[in-house]
Amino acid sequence: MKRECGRWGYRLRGFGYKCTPGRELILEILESTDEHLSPEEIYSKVSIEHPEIGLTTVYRTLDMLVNLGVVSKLDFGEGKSRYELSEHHSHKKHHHHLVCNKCGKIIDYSDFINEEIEFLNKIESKLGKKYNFKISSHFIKFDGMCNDCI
(Lines of atoms letter the chains of each structure in order from A and count residues from 1; the text may use other names and numbers.)
(Lines give C-alpha, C1' and ligand atoms only; values in the text may rest on other atoms or scores of the structure.)
Protein backbone atom coordinates (compact mmCIF):
# COMPACT_ATOMS: atom_id res chain seq x y z
CA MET A 1 0.00 0.00 0.00
CA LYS A 2 1.53 3.32 -1.07
CA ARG A 3 1.15 6.13 1.46
CA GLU A 4 0.57 9.64 0.28
CA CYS A 5 2.28 12.45 2.14
CA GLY A 6 -0.23 14.50 4.07
CA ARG A 7 0.17 17.55 6.24
CA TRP A 8 3.49 16.34 7.69
CA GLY A 9 4.85 16.12 4.15
CA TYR A 10 4.29 19.82 3.67
CA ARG A 11 6.09 20.58 6.93
CA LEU A 12 9.05 18.36 6.03
CA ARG A 13 9.36 19.94 2.59
CA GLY A 14 9.21 23.34 4.30
CA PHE A 15 12.36 22.33 6.18
CA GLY A 16 13.98 21.21 2.92
CA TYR A 17 13.50 17.47 3.46
CA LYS A 18 11.76 14.90 1.31
CA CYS A 19 8.55 13.41 2.54
CA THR A 20 8.94 9.67 2.73
CA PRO A 21 6.27 7.20 3.84
CA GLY A 22 8.41 6.26 6.87
CA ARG A 23 8.91 9.86 8.01
CA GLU A 24 5.23 10.62 7.58
CA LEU A 25 4.23 7.48 9.48
CA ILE A 26 6.65 8.15 12.37
CA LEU A 27 5.20 11.64 12.78
CA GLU A 28 1.64 10.30 12.61
CA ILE A 29 2.46 7.72 15.29
CA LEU A 30 3.90 10.40 17.60
CA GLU A 31 0.93 12.65 16.90
CA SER A 32 -1.62 9.95 17.71
CA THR A 33 -0.36 9.07 21.18
CA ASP A 34 0.07 10.68 24.57
CA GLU A 35 2.77 8.15 25.42
CA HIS A 36 6.50 8.86 25.35
CA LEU A 37 7.65 6.24 22.86
CA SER A 38 11.07 4.63 22.53
CA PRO A 39 12.55 4.06 19.05
CA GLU A 40 11.81 0.35 19.44
CA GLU A 41 8.15 1.04 20.23
CA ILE A 42 7.90 3.37 17.24
CA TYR A 43 9.61 0.75 15.05
CA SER A 44 7.12 -1.95 16.10
CA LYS A 45 4.24 0.32 15.03
CA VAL A 46 5.95 1.38 11.78
CA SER A 47 6.78 -2.20 10.79
CA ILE A 48 3.11 -3.18 10.78
CA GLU A 49 2.46 -0.94 7.78
CA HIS A 50 6.01 -0.80 6.38
CA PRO A 51 7.99 -3.95 7.26
CA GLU A 52 10.76 -2.83 4.89
CA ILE A 53 11.64 0.10 7.17
CA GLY A 54 14.36 -0.86 9.61
CA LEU A 55 15.10 0.24 13.16
CA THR A 56 18.13 2.18 11.92
CA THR A 57 15.86 4.27 9.68
CA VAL A 58 13.63 5.02 12.66
CA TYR A 59 16.65 6.18 14.68
CA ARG A 60 17.96 8.35 11.80
CA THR A 61 14.52 9.87 11.24
CA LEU A 62 14.08 10.65 14.93
CA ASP A 63 17.53 12.31 15.03
CA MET A 64 16.60 14.45 12.01
CA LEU A 65 13.24 15.43 13.54
CA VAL A 66 14.91 16.34 16.85
CA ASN A 67 17.45 18.51 15.01
CA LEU A 68 14.58 20.25 13.19
CA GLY A 69 12.79 20.89 16.50
CA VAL A 70 9.73 18.90 15.43
CA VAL A 71 10.28 16.13 17.98
CA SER A 72 11.63 16.28 21.53
CA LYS A 73 14.07 13.65 22.78
CA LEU A 74 13.50 12.82 26.44
CA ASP A 75 15.68 11.00 28.95
CA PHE A 76 13.85 9.66 31.97
CA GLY A 77 16.89 7.84 33.38
CA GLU A 78 15.87 4.37 32.24
CA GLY A 79 18.74 3.86 29.81
CA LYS A 80 16.82 4.67 26.63
CA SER A 81 15.52 7.77 24.95
CA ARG A 82 11.85 8.48 24.51
CA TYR A 83 10.24 10.84 22.02
CA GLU A 84 7.21 13.09 21.68
CA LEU A 85 6.20 15.85 19.30
CA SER A 86 7.56 19.20 20.41
CA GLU A 87 4.99 21.62 21.75
CA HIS A 88 5.23 23.79 18.62
CA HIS A 89 4.12 20.86 16.44
CA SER A 90 1.66 19.23 18.80
CA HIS A 91 -1.79 19.72 20.25
CA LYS A 92 -0.12 19.47 23.68
CA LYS A 93 0.84 22.61 25.50
CA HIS A 94 4.10 23.05 27.39
CA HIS A 95 4.39 20.48 30.14
CA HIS A 96 6.73 18.91 32.65
CA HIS A 97 7.04 15.27 33.62
CA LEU A 98 6.49 13.35 36.84
CA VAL A 99 8.27 9.98 36.68
CA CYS A 100 7.58 7.12 39.07
CA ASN A 101 10.85 5.50 40.16
CA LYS A 102 9.08 2.23 40.98
CA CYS A 103 6.76 1.43 38.03
CA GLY A 104 8.13 3.87 35.42
CA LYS A 105 4.82 5.65 34.90
CA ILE A 106 5.23 9.07 33.26
CA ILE A 107 2.69 11.78 34.00
CA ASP A 108 2.56 14.94 31.90
CA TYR A 109 1.98 18.00 34.08
CA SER A 110 0.67 21.10 32.32
CA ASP A 111 -1.97 22.67 34.55
CA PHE A 112 0.39 25.30 35.94
CA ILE A 113 -0.84 27.91 38.37
CA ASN A 114 0.24 31.54 38.01
CA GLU A 115 2.84 31.29 40.78
CA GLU A 116 4.57 28.41 39.00
CA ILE A 117 4.68 30.28 35.69
CA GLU A 118 6.06 33.40 37.39
CA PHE A 119 8.67 31.30 39.22
CA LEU A 120 9.87 29.57 36.02
CA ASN A 121 9.97 32.86 34.10
CA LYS A 122 12.03 34.40 36.91
CA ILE A 123 14.47 31.47 36.91
CA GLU A 124 14.88 31.62 33.12
CA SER A 125 15.45 35.37 33.24
CA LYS A 126 18.02 35.17 36.06
CA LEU A 127 19.90 32.27 34.47
CA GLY A 128 19.93 34.03 31.11
CA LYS A 129 21.40 37.18 32.64
CA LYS A 130 23.85 35.34 34.88
CA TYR A 131 25.35 33.29 32.04
CA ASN A 132 24.60 35.65 29.12
CA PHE A 133 22.51 32.88 27.60
CA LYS A 134 19.27 33.09 25.62
CA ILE A 135 17.05 30.26 26.86
CA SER A 136 14.72 28.91 24.19
CA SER A 137 13.15 26.05 26.13
CA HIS A 138 13.50 23.92 29.23
CA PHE A 139 12.84 20.35 30.33
CA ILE A 140 11.79 19.64 33.91
CA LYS A 141 11.41 16.14 35.32
CA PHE A 142 10.29 15.30 38.84
CA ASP A 143 11.24 11.86 40.18
CA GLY A 144 9.28 10.12 42.89
CA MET A 145 6.51 7.57 43.32
CA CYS A 146 3.04 7.62 41.83
CA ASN A 147 -0.09 7.10 43.89
CA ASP A 148 -0.31 3.42 42.84
CA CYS A 149 3.20 2.70 44.15
CA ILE A 150 3.14 4.64 47.43
The other form holds:
2 protein chains.
Amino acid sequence: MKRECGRWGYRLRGFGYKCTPGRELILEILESTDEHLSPEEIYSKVSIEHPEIGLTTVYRTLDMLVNLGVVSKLDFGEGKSRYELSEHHSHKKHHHHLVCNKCGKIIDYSDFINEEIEFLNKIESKLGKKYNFKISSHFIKFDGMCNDCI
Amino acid sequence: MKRECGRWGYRLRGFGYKCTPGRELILEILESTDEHLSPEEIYSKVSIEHPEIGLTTVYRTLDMLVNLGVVSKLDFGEGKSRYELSEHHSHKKHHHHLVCNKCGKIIDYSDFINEEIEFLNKIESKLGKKYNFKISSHFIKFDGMCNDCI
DNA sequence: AACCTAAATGATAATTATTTTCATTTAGAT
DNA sequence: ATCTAAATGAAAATAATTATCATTTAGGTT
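Would you mind generating the form predicted in complex with a further copy of the same chain now that we have the form predicted alone?
Let us now look at the entire complex, which starts with that chain.
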Protein backbone atom coordinates (compact mmCIF):
# COMPACT_ATOMS: atom_id res chain seq x y z
CA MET A 1 0.00 0.00 0.00
CA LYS A 2 1.31 3.40 -0.94
CA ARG A 3 1.99 5.99 1.74
CA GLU A 4 0.35 9.36 1.35
CA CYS A 5 2.81 12.13 0.77
CA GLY A 6 2.37 15.70 1.88
CA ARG A 7 3.51 18.97 0.43
CA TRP A 8 7.14 18.30 1.26
CA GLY A 9 6.94 14.83 -0.18
CA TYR A 10 5.87 16.19 -3.52
CA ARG A 11 8.69 18.67 -3.51
CA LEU A 12 11.17 15.91 -2.78
CA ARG A 13 9.81 13.96 -5.70
CA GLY A 14 10.17 17.06 -7.81
CA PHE A 15 13.85 17.04 -6.95
CA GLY A 16 14.10 13.41 -7.93
CA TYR A 17 14.18 12.02 -4.40
CA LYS A 18 11.85 9.60 -2.77
CA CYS A 19 9.24 10.68 -0.30
CA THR A 20 9.89 8.90 2.98
CA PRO A 21 8.42 9.35 6.44
CA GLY A 22 11.73 10.49 7.91
CA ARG A 23 12.32 13.11 5.28
CA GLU A 24 8.87 14.56 5.56
CA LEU A 25 9.01 14.60 9.32
CA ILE A 26 12.36 16.34 9.42
CA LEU A 27 11.09 19.02 7.08
CA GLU A 28 7.94 19.48 9.15
CA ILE A 29 10.02 19.82 12.27
CA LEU A 30 12.22 22.44 10.68
CA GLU A 31 9.17 24.24 9.39
CA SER A 32 7.44 24.42 12.72
CA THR A 33 10.24 25.78 14.85
CA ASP A 34 11.89 29.13 15.27
CA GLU A 35 14.96 27.54 16.72
CA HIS A 36 18.18 26.54 15.03
CA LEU A 37 18.22 22.86 15.70
CA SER A 38 21.24 20.59 15.87
CA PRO A 39 21.09 17.09 14.34
CA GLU A 40 20.78 15.62 17.82
CA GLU A 41 17.87 17.91 18.64
CA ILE A 42 16.13 17.10 15.41
CA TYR A 43 16.71 13.43 16.07
CA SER A 44 15.09 13.64 19.48
CA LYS A 45 12.02 15.33 18.00
CA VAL A 46 11.88 12.79 15.22
CA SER A 47 12.00 10.00 17.79
CA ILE A 48 8.74 11.07 19.36
CA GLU A 49 6.76 10.11 16.27
CA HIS A 50 9.14 7.68 14.63
CA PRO A 51 11.44 6.10 17.18
CA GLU A 52 12.75 3.67 14.59
CA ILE A 53 14.42 6.44 12.60
CA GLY A 54 18.09 6.70 13.40
CA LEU A 55 20.45 9.60 13.89
CA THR A 56 22.32 8.56 10.78
CA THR A 57 19.25 9.16 8.68
CA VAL A 58 18.87 12.59 10.21
CA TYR A 59 22.41 13.46 9.22
CA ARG A 60 21.96 12.07 5.74
CA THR A 61 18.68 13.85 5.20
CA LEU A 62 20.01 17.19 6.38
CA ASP A 63 22.95 16.80 4.09
CA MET A 64 20.74 16.15 1.14
CA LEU A 65 18.46 19.07 1.96
CA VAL A 66 21.42 21.41 2.26
CA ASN A 67 22.61 20.31 -1.15
CA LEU A 68 19.18 20.96 -2.57
CA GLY A 69 19.23 24.43 -1.05
CA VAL A 70 16.10 23.73 0.98
CA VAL A 71 17.90 23.90 4.29
CA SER A 72 20.77 26.06 5.49
CA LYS A 73 23.57 24.74 7.62
CA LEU A 74 24.72 27.21 10.23
CA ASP A 75 27.82 27.10 12.31
CA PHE A 76 27.99 29.36 15.30
CA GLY A 77 31.32 28.02 16.45
CA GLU A 78 29.96 25.61 19.04
CA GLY A 79 31.61 22.58 17.55
CA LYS A 80 28.35 21.37 16.09
CA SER A 81 26.15 22.44 13.24
CA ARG A 82 22.64 23.81 13.30
CA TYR A 83 20.00 23.88 10.63
CA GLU A 84 17.10 26.02 9.50
CA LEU A 85 14.86 26.11 6.45
CA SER A 86 16.56 28.36 3.97
CA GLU A 87 15.07 31.72 3.23
CA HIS A 88 13.36 30.69 0.05
CA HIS A 89 11.50 27.79 1.67
CA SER A 90 10.67 29.40 4.98
CA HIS A 91 8.01 31.79 6.14
CA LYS A 92 10.70 33.63 8.09
CA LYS A 93 12.27 36.63 6.46
CA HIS A 94 15.93 36.97 5.73
CA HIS A 95 17.73 37.44 8.99
CA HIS A 96 21.04 37.27 10.74
CA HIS A 97 21.98 36.23 14.22
CA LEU A 98 23.03 37.45 17.63
CA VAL A 99 24.81 34.70 19.53
CA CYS A 100 25.15 34.70 23.29
CA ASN A 101 28.53 33.22 24.13
CA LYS A 102 27.49 32.48 27.67
CA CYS A 103 24.25 30.51 27.38
CA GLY A 104 24.26 29.84 23.67
CA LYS A 105 20.98 31.61 22.95
CA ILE A 106 20.56 32.66 19.36
CA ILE A 107 18.40 35.62 18.42
CA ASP A 108 17.29 36.19 14.86
CA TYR A 109 17.05 39.78 13.79
CA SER A 110 15.65 41.24 10.63
CA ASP A 111 16.08 44.86 11.57
CA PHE A 112 18.04 46.95 9.10
CA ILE A 113 18.22 43.81 7.06
CA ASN A 114 17.53 45.58 3.79
CA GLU A 115 20.28 48.09 4.34
CA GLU A 116 22.46 45.24 5.42
CA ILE A 117 21.76 43.12 2.38
CA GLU A 118 22.22 46.05 0.07
CA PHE A 119 25.53 46.87 1.67
CA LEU A 120 26.70 43.28 1.52
CA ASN A 121 25.72 42.91 -2.09
CA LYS A 122 27.74 45.97 -2.98
CA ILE A 123 30.80 44.65 -1.22
CA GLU A 124 30.19 41.18 -2.54
CA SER A 125 30.23 42.29 -6.12
CA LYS A 126 33.41 44.32 -5.67
CA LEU A 127 35.19 41.54 -3.81
CA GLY A 128 34.06 38.96 -6.27
CA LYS A 129 35.66 40.93 -9.10
CA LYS A 130 38.83 41.85 -7.30
CA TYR A 131 39.61 38.36 -6.06
CA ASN A 132 38.02 36.53 -8.93
CA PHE A 133 35.81 34.72 -6.48
CA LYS A 134 32.33 33.46 -7.22
CA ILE A 135 30.52 34.41 -4.02
CA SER A 136 27.37 32.44 -3.37
CA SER A 137 26.39 33.48 0.13
CA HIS A 138 27.38 35.47 3.14
CA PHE A 139 27.25 34.84 6.83
CA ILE A 140 27.16 37.45 9.57
CA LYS A 141 26.83 37.02 13.24
CA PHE A 142 27.28 39.24 16.24
CA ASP A 143 28.72 37.62 19.33
CA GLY A 144 28.13 38.86 22.81
CA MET A 145 26.07 38.37 25.89
CA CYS A 146 22.32 38.30 26.13
CA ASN A 147 19.92 39.96 28.45
CA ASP A 148 19.78 37.07 30.90
CA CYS A 149 23.51 36.51 31.06
CA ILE A 150 24.76 40.05 31.60
CA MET B 1 69.33 27.41 34.89
CA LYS B 2 66.75 29.92 33.75
CA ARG B 3 65.46 29.89 30.18
CA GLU B 4 65.64 33.12 28.20
CA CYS B 5 62.25 34.50 27.32
CA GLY B 6 61.47 36.53 24.24
CA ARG B 7 59.00 39.29 23.58
CA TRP B 8 56.01 36.98 23.83
CA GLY B 9 57.33 35.47 27.01
CA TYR B 10 57.37 38.85 28.70
CA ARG B 11 53.85 39.51 27.60
CA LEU B 12 52.71 36.21 29.00
CA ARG B 13 54.31 37.11 32.30
CA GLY B 14 52.55 40.42 32.18
CA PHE B 15 49.29 38.53 31.99
CA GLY B 16 50.30 36.44 34.98
CA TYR B 17 51.20 33.32 33.01
CA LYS B 18 54.46 31.50 32.87
CA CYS B 19 56.76 31.75 29.91
CA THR B 20 57.26 28.27 28.49
CA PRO B 21 58.89 27.06 25.29
CA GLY B 22 55.59 25.74 23.92
CA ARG B 23 53.73 28.96 24.48
CA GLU B 24 56.40 31.11 22.93
CA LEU B 25 56.74 28.83 19.97
CA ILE B 26 53.01 28.75 19.30
CA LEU B 27 52.88 32.52 19.37
CA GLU B 28 55.86 32.77 17.04
CA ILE B 29 54.23 30.38 14.64
CA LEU B 30 51.02 32.36 14.62
CA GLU B 31 52.96 35.55 14.14
CA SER B 32 54.92 34.31 11.19
CA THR B 33 52.13 32.96 9.06
CA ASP B 34 49.40 34.46 6.96
CA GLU B 35 47.36 31.30 7.16
CA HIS B 36 44.56 30.42 9.51
CA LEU B 37 46.01 27.40 11.21
CA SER B 38 44.10 24.57 12.85
CA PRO B 39 45.35 23.07 16.12
CA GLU B 40 46.63 20.06 14.23
CA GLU B 41 48.55 22.26 11.80
CA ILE B 42 50.05 24.28 14.62
CA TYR B 43 50.96 21.07 16.37
CA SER B 44 52.83 19.77 13.36
CA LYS B 45 54.81 23.00 13.09
CA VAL B 46 55.54 22.92 16.80
CA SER B 47 56.79 19.35 16.45
CA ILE B 48 59.60 20.37 14.14
CA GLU B 49 61.38 22.30 16.88
CA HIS B 50 59.90 20.67 19.94
CA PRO B 51 58.70 17.16 19.19
CA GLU B 52 58.08 16.52 22.87
CA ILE B 53 55.24 19.06 23.00
CA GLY B 54 51.87 17.38 22.71
CA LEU B 55 48.68 18.27 20.90
CA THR B 56 46.95 18.71 24.24
CA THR B 57 49.28 21.53 25.10
CA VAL B 58 48.56 23.19 21.80
CA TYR B 59 44.83 23.09 22.53
CA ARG B 60 45.33 24.36 26.06
CA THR B 61 47.59 27.17 24.97
CA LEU B 62 45.28 28.32 22.22
CA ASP B 63 42.42 28.33 24.64
CA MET B 64 44.31 30.47 27.06
CA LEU B 65 45.42 32.89 24.35
CA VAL B 66 41.86 33.26 23.11
CA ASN B 67 40.73 34.08 26.63
CA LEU B 68 43.45 36.68 26.90
CA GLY B 69 42.31 38.18 23.62
CA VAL B 70 45.71 37.64 22.04
CA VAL B 71 44.41 35.11 19.57
CA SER B 72 41.12 34.84 17.69
CA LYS B 73 39.34 31.58 17.17
CA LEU B 74 37.69 31.32 13.79
CA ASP B 75 35.15 28.82 12.63
CA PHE B 76 34.54 28.56 8.92
CA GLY B 77 32.14 25.68 9.25
CA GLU B 78 34.62 22.94 8.46
CA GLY B 79 34.07 21.06 11.69
CA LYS B 80 37.31 22.32 13.15
CA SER B 81 38.56 25.61 14.44
CA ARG B 82 41.26 27.86 13.12
CA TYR B 83 43.33 30.50 14.83
CA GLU B 84 45.03 33.78 14.05
CA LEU B 85 46.66 36.50 16.11
CA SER B 86 43.95 38.95 16.97
CA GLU B 87 43.96 42.33 15.32
CA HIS B 88 45.51 44.15 18.24
CA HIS B 89 48.50 41.81 18.43
CA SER B 90 49.08 41.29 14.76
CA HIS B 91 50.76 43.29 12.05
CA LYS B 92 47.84 42.43 9.79
CA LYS B 93 45.03 44.92 9.51
CA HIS B 94 41.44 44.24 10.37
CA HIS B 95 40.05 41.95 7.75
CA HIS B 96 37.31 39.54 6.90
CA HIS B 97 37.33 36.35 4.90
CA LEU B 98 36.35 34.79 1.60
CA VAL B 99 36.01 31.04 1.97
CA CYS B 100 36.20 28.66 -0.96
CA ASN B 101 33.79 25.84 -0.30
CA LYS B 102 35.51 23.61 -2.80
CA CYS B 103 39.17 23.60 -1.82
CA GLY B 104 38.93 25.34 1.52
CA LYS B 105 41.16 28.25 0.61
CA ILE B 106 40.65 31.32 2.75
CA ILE B 107 41.39 34.79 1.46
CA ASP B 108 41.70 37.74 3.80
CA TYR B 109 40.43 41.00 2.48
CA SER B 110 40.73 44.45 3.94
CA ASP B 111 39.08 46.29 1.08
CA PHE B 112 36.16 48.49 2.04
CA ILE B 113 36.93 47.46 5.56
CA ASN B 114 36.47 50.91 7.00
CA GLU B 115 33.05 51.33 5.44
CA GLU B 116 32.28 47.84 6.57
CA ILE B 117 33.32 48.42 10.15
CA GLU B 118 31.48 51.70 10.28
CA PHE B 119 28.35 50.08 8.98
CA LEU B 120 28.61 47.18 11.38
CA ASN B 121 29.20 49.45 14.33
CA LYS B 122 26.06 51.38 13.48
CA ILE B 123 23.98 48.22 13.30
CA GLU B 124 25.70 46.77 16.30
CA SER B 125 24.75 49.68 18.49
CA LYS B 126 21.13 49.63 17.34
CA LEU B 127 20.79 45.88 17.76
CA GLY B 128 22.49 45.95 21.10
CA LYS B 129 19.92 48.42 22.37
CA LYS B 130 16.91 46.80 20.83
CA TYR B 131 17.68 43.28 22.02
CA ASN B 132 19.48 44.31 25.16
CA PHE B 133 22.48 42.41 24.01
CA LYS B 134 26.05 43.29 24.87
CA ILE B 135 27.77 42.73 21.54
CA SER B 136 31.50 42.14 21.77
CA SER B 137 32.44 41.17 18.26
CA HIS B 138 31.19 40.40 14.81
CA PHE B 139 32.04 37.80 12.27
CA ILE B 140 31.50 38.03 8.54
CA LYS B 141 32.45 35.66 5.84
CA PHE B 142 31.59 35.28 2.19
CA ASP B 143 31.30 31.75 0.90
CA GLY B 144 31.82 30.77 -2.67
CA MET B 145 34.31 29.38 -5.07
CA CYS B 146 37.81 30.62 -5.73
CA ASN B 147 39.68 31.31 -8.87
CA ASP B 148 41.23 27.86 -9.12
CA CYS B 149 38.04 25.94 -8.42
CA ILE B 150 35.65 27.63 -10.79
C1' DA C 1 72.95 27.77 43.68
C1' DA C 2 69.85 24.57 45.82
C1' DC C 3 64.84 24.53 47.23
C1' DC C 4 59.95 24.81 46.95
C1' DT C 5 55.23 24.94 45.15
C1' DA C 6 51.72 26.10 42.15
C1' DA C 7 51.36 26.03 37.38
C1' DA C 8 52.17 23.65 33.23
C1' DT C 9 52.88 19.52 30.73
C1' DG C 10 52.57 14.80 28.34
C1' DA C 11 50.48 10.51 27.88
C1' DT C 12 46.40 8.44 27.82
C1' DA C 13 41.63 7.78 28.06
C1' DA C 14 37.12 9.72 27.42
C1' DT C 15 33.72 12.49 24.94
C1' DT C 16 31.27 14.43 21.24
C1' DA C 17 30.08 15.26 16.47
C1' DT C 18 30.04 13.19 12.20
C1' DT C 19 30.90 9.67 8.50
C1' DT C 20 31.36 5.07 6.65
C1' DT C 21 30.03 0.33 5.97
C1' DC C 22 27.00 -3.10 4.85
C1' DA C 23 23.17 -6.03 5.15
C1' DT C 24 18.16 -5.18 5.01
C1' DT C 25 14.03 -2.71 3.80
C1' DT C 26 11.06 0.14 1.02
C1' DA C 27 9.32 3.66 -2.51
C1' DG C 28 7.49 3.81 -6.50
C1' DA C 29 7.98 2.51 -11.40
C1' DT C 30 6.58 -1.53 -14.29
C1' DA D 1 2.07 -8.38 -7.49
C1' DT D 2 6.94 -7.78 -8.92
C1' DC D 3 11.31 -5.65 -9.21
C1' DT D 4 15.29 -2.68 -8.38
C1' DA D 5 17.68 1.28 -7.20
C1' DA D 6 17.40 4.22 -3.45
C1' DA D 7 16.94 4.70 1.38
C1' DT D 8 17.49 3.00 5.90
C1' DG D 9 19.23 1.24 10.65
C1' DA D 10 22.66 -0.68 13.40
C1' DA D 11 27.13 -0.67 14.34
C1' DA D 12 31.78 0.48 13.71
C1' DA D 13 35.07 3.97 12.33
C1' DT D 14 36.94 8.59 12.24
C1' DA D 15 37.96 13.26 13.67
C1' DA D 16 38.05 17.08 16.81
C1' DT D 17 38.24 18.25 21.37
C1' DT D 18 38.32 17.73 26.46
C1' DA D 19 39.25 15.48 30.89
C1' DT D 20 42.27 12.89 34.02
C1' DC D 21 46.28 12.30 36.53
C1' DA D 22 50.94 11.45 37.53
C1' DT D 23 55.21 13.99 36.45
C1' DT D 24 57.91 18.00 35.36
C1' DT D 25 59.22 22.80 35.41
C1' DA D 26 59.06 28.04 35.86
C1' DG D 27 60.27 31.20 38.64
C1' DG D 28 59.91 33.10 43.32
C1' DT D 29 62.30 32.25 47.86
C1' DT D 30 65.96 31.14 50.76
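All figures in this text were calculated on a predicted structure; none of them were measured in a lab. For clarity, a rigid core is taken as the largest C-alpha set superposing within 1.5 Å between two forms. Positions refer to the first chain, counted from 1.
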Query raised in the report: With both forms fit on the core, is the shift of the CA atom of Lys134 between these two forms 2 Å or larger?
Result: yes
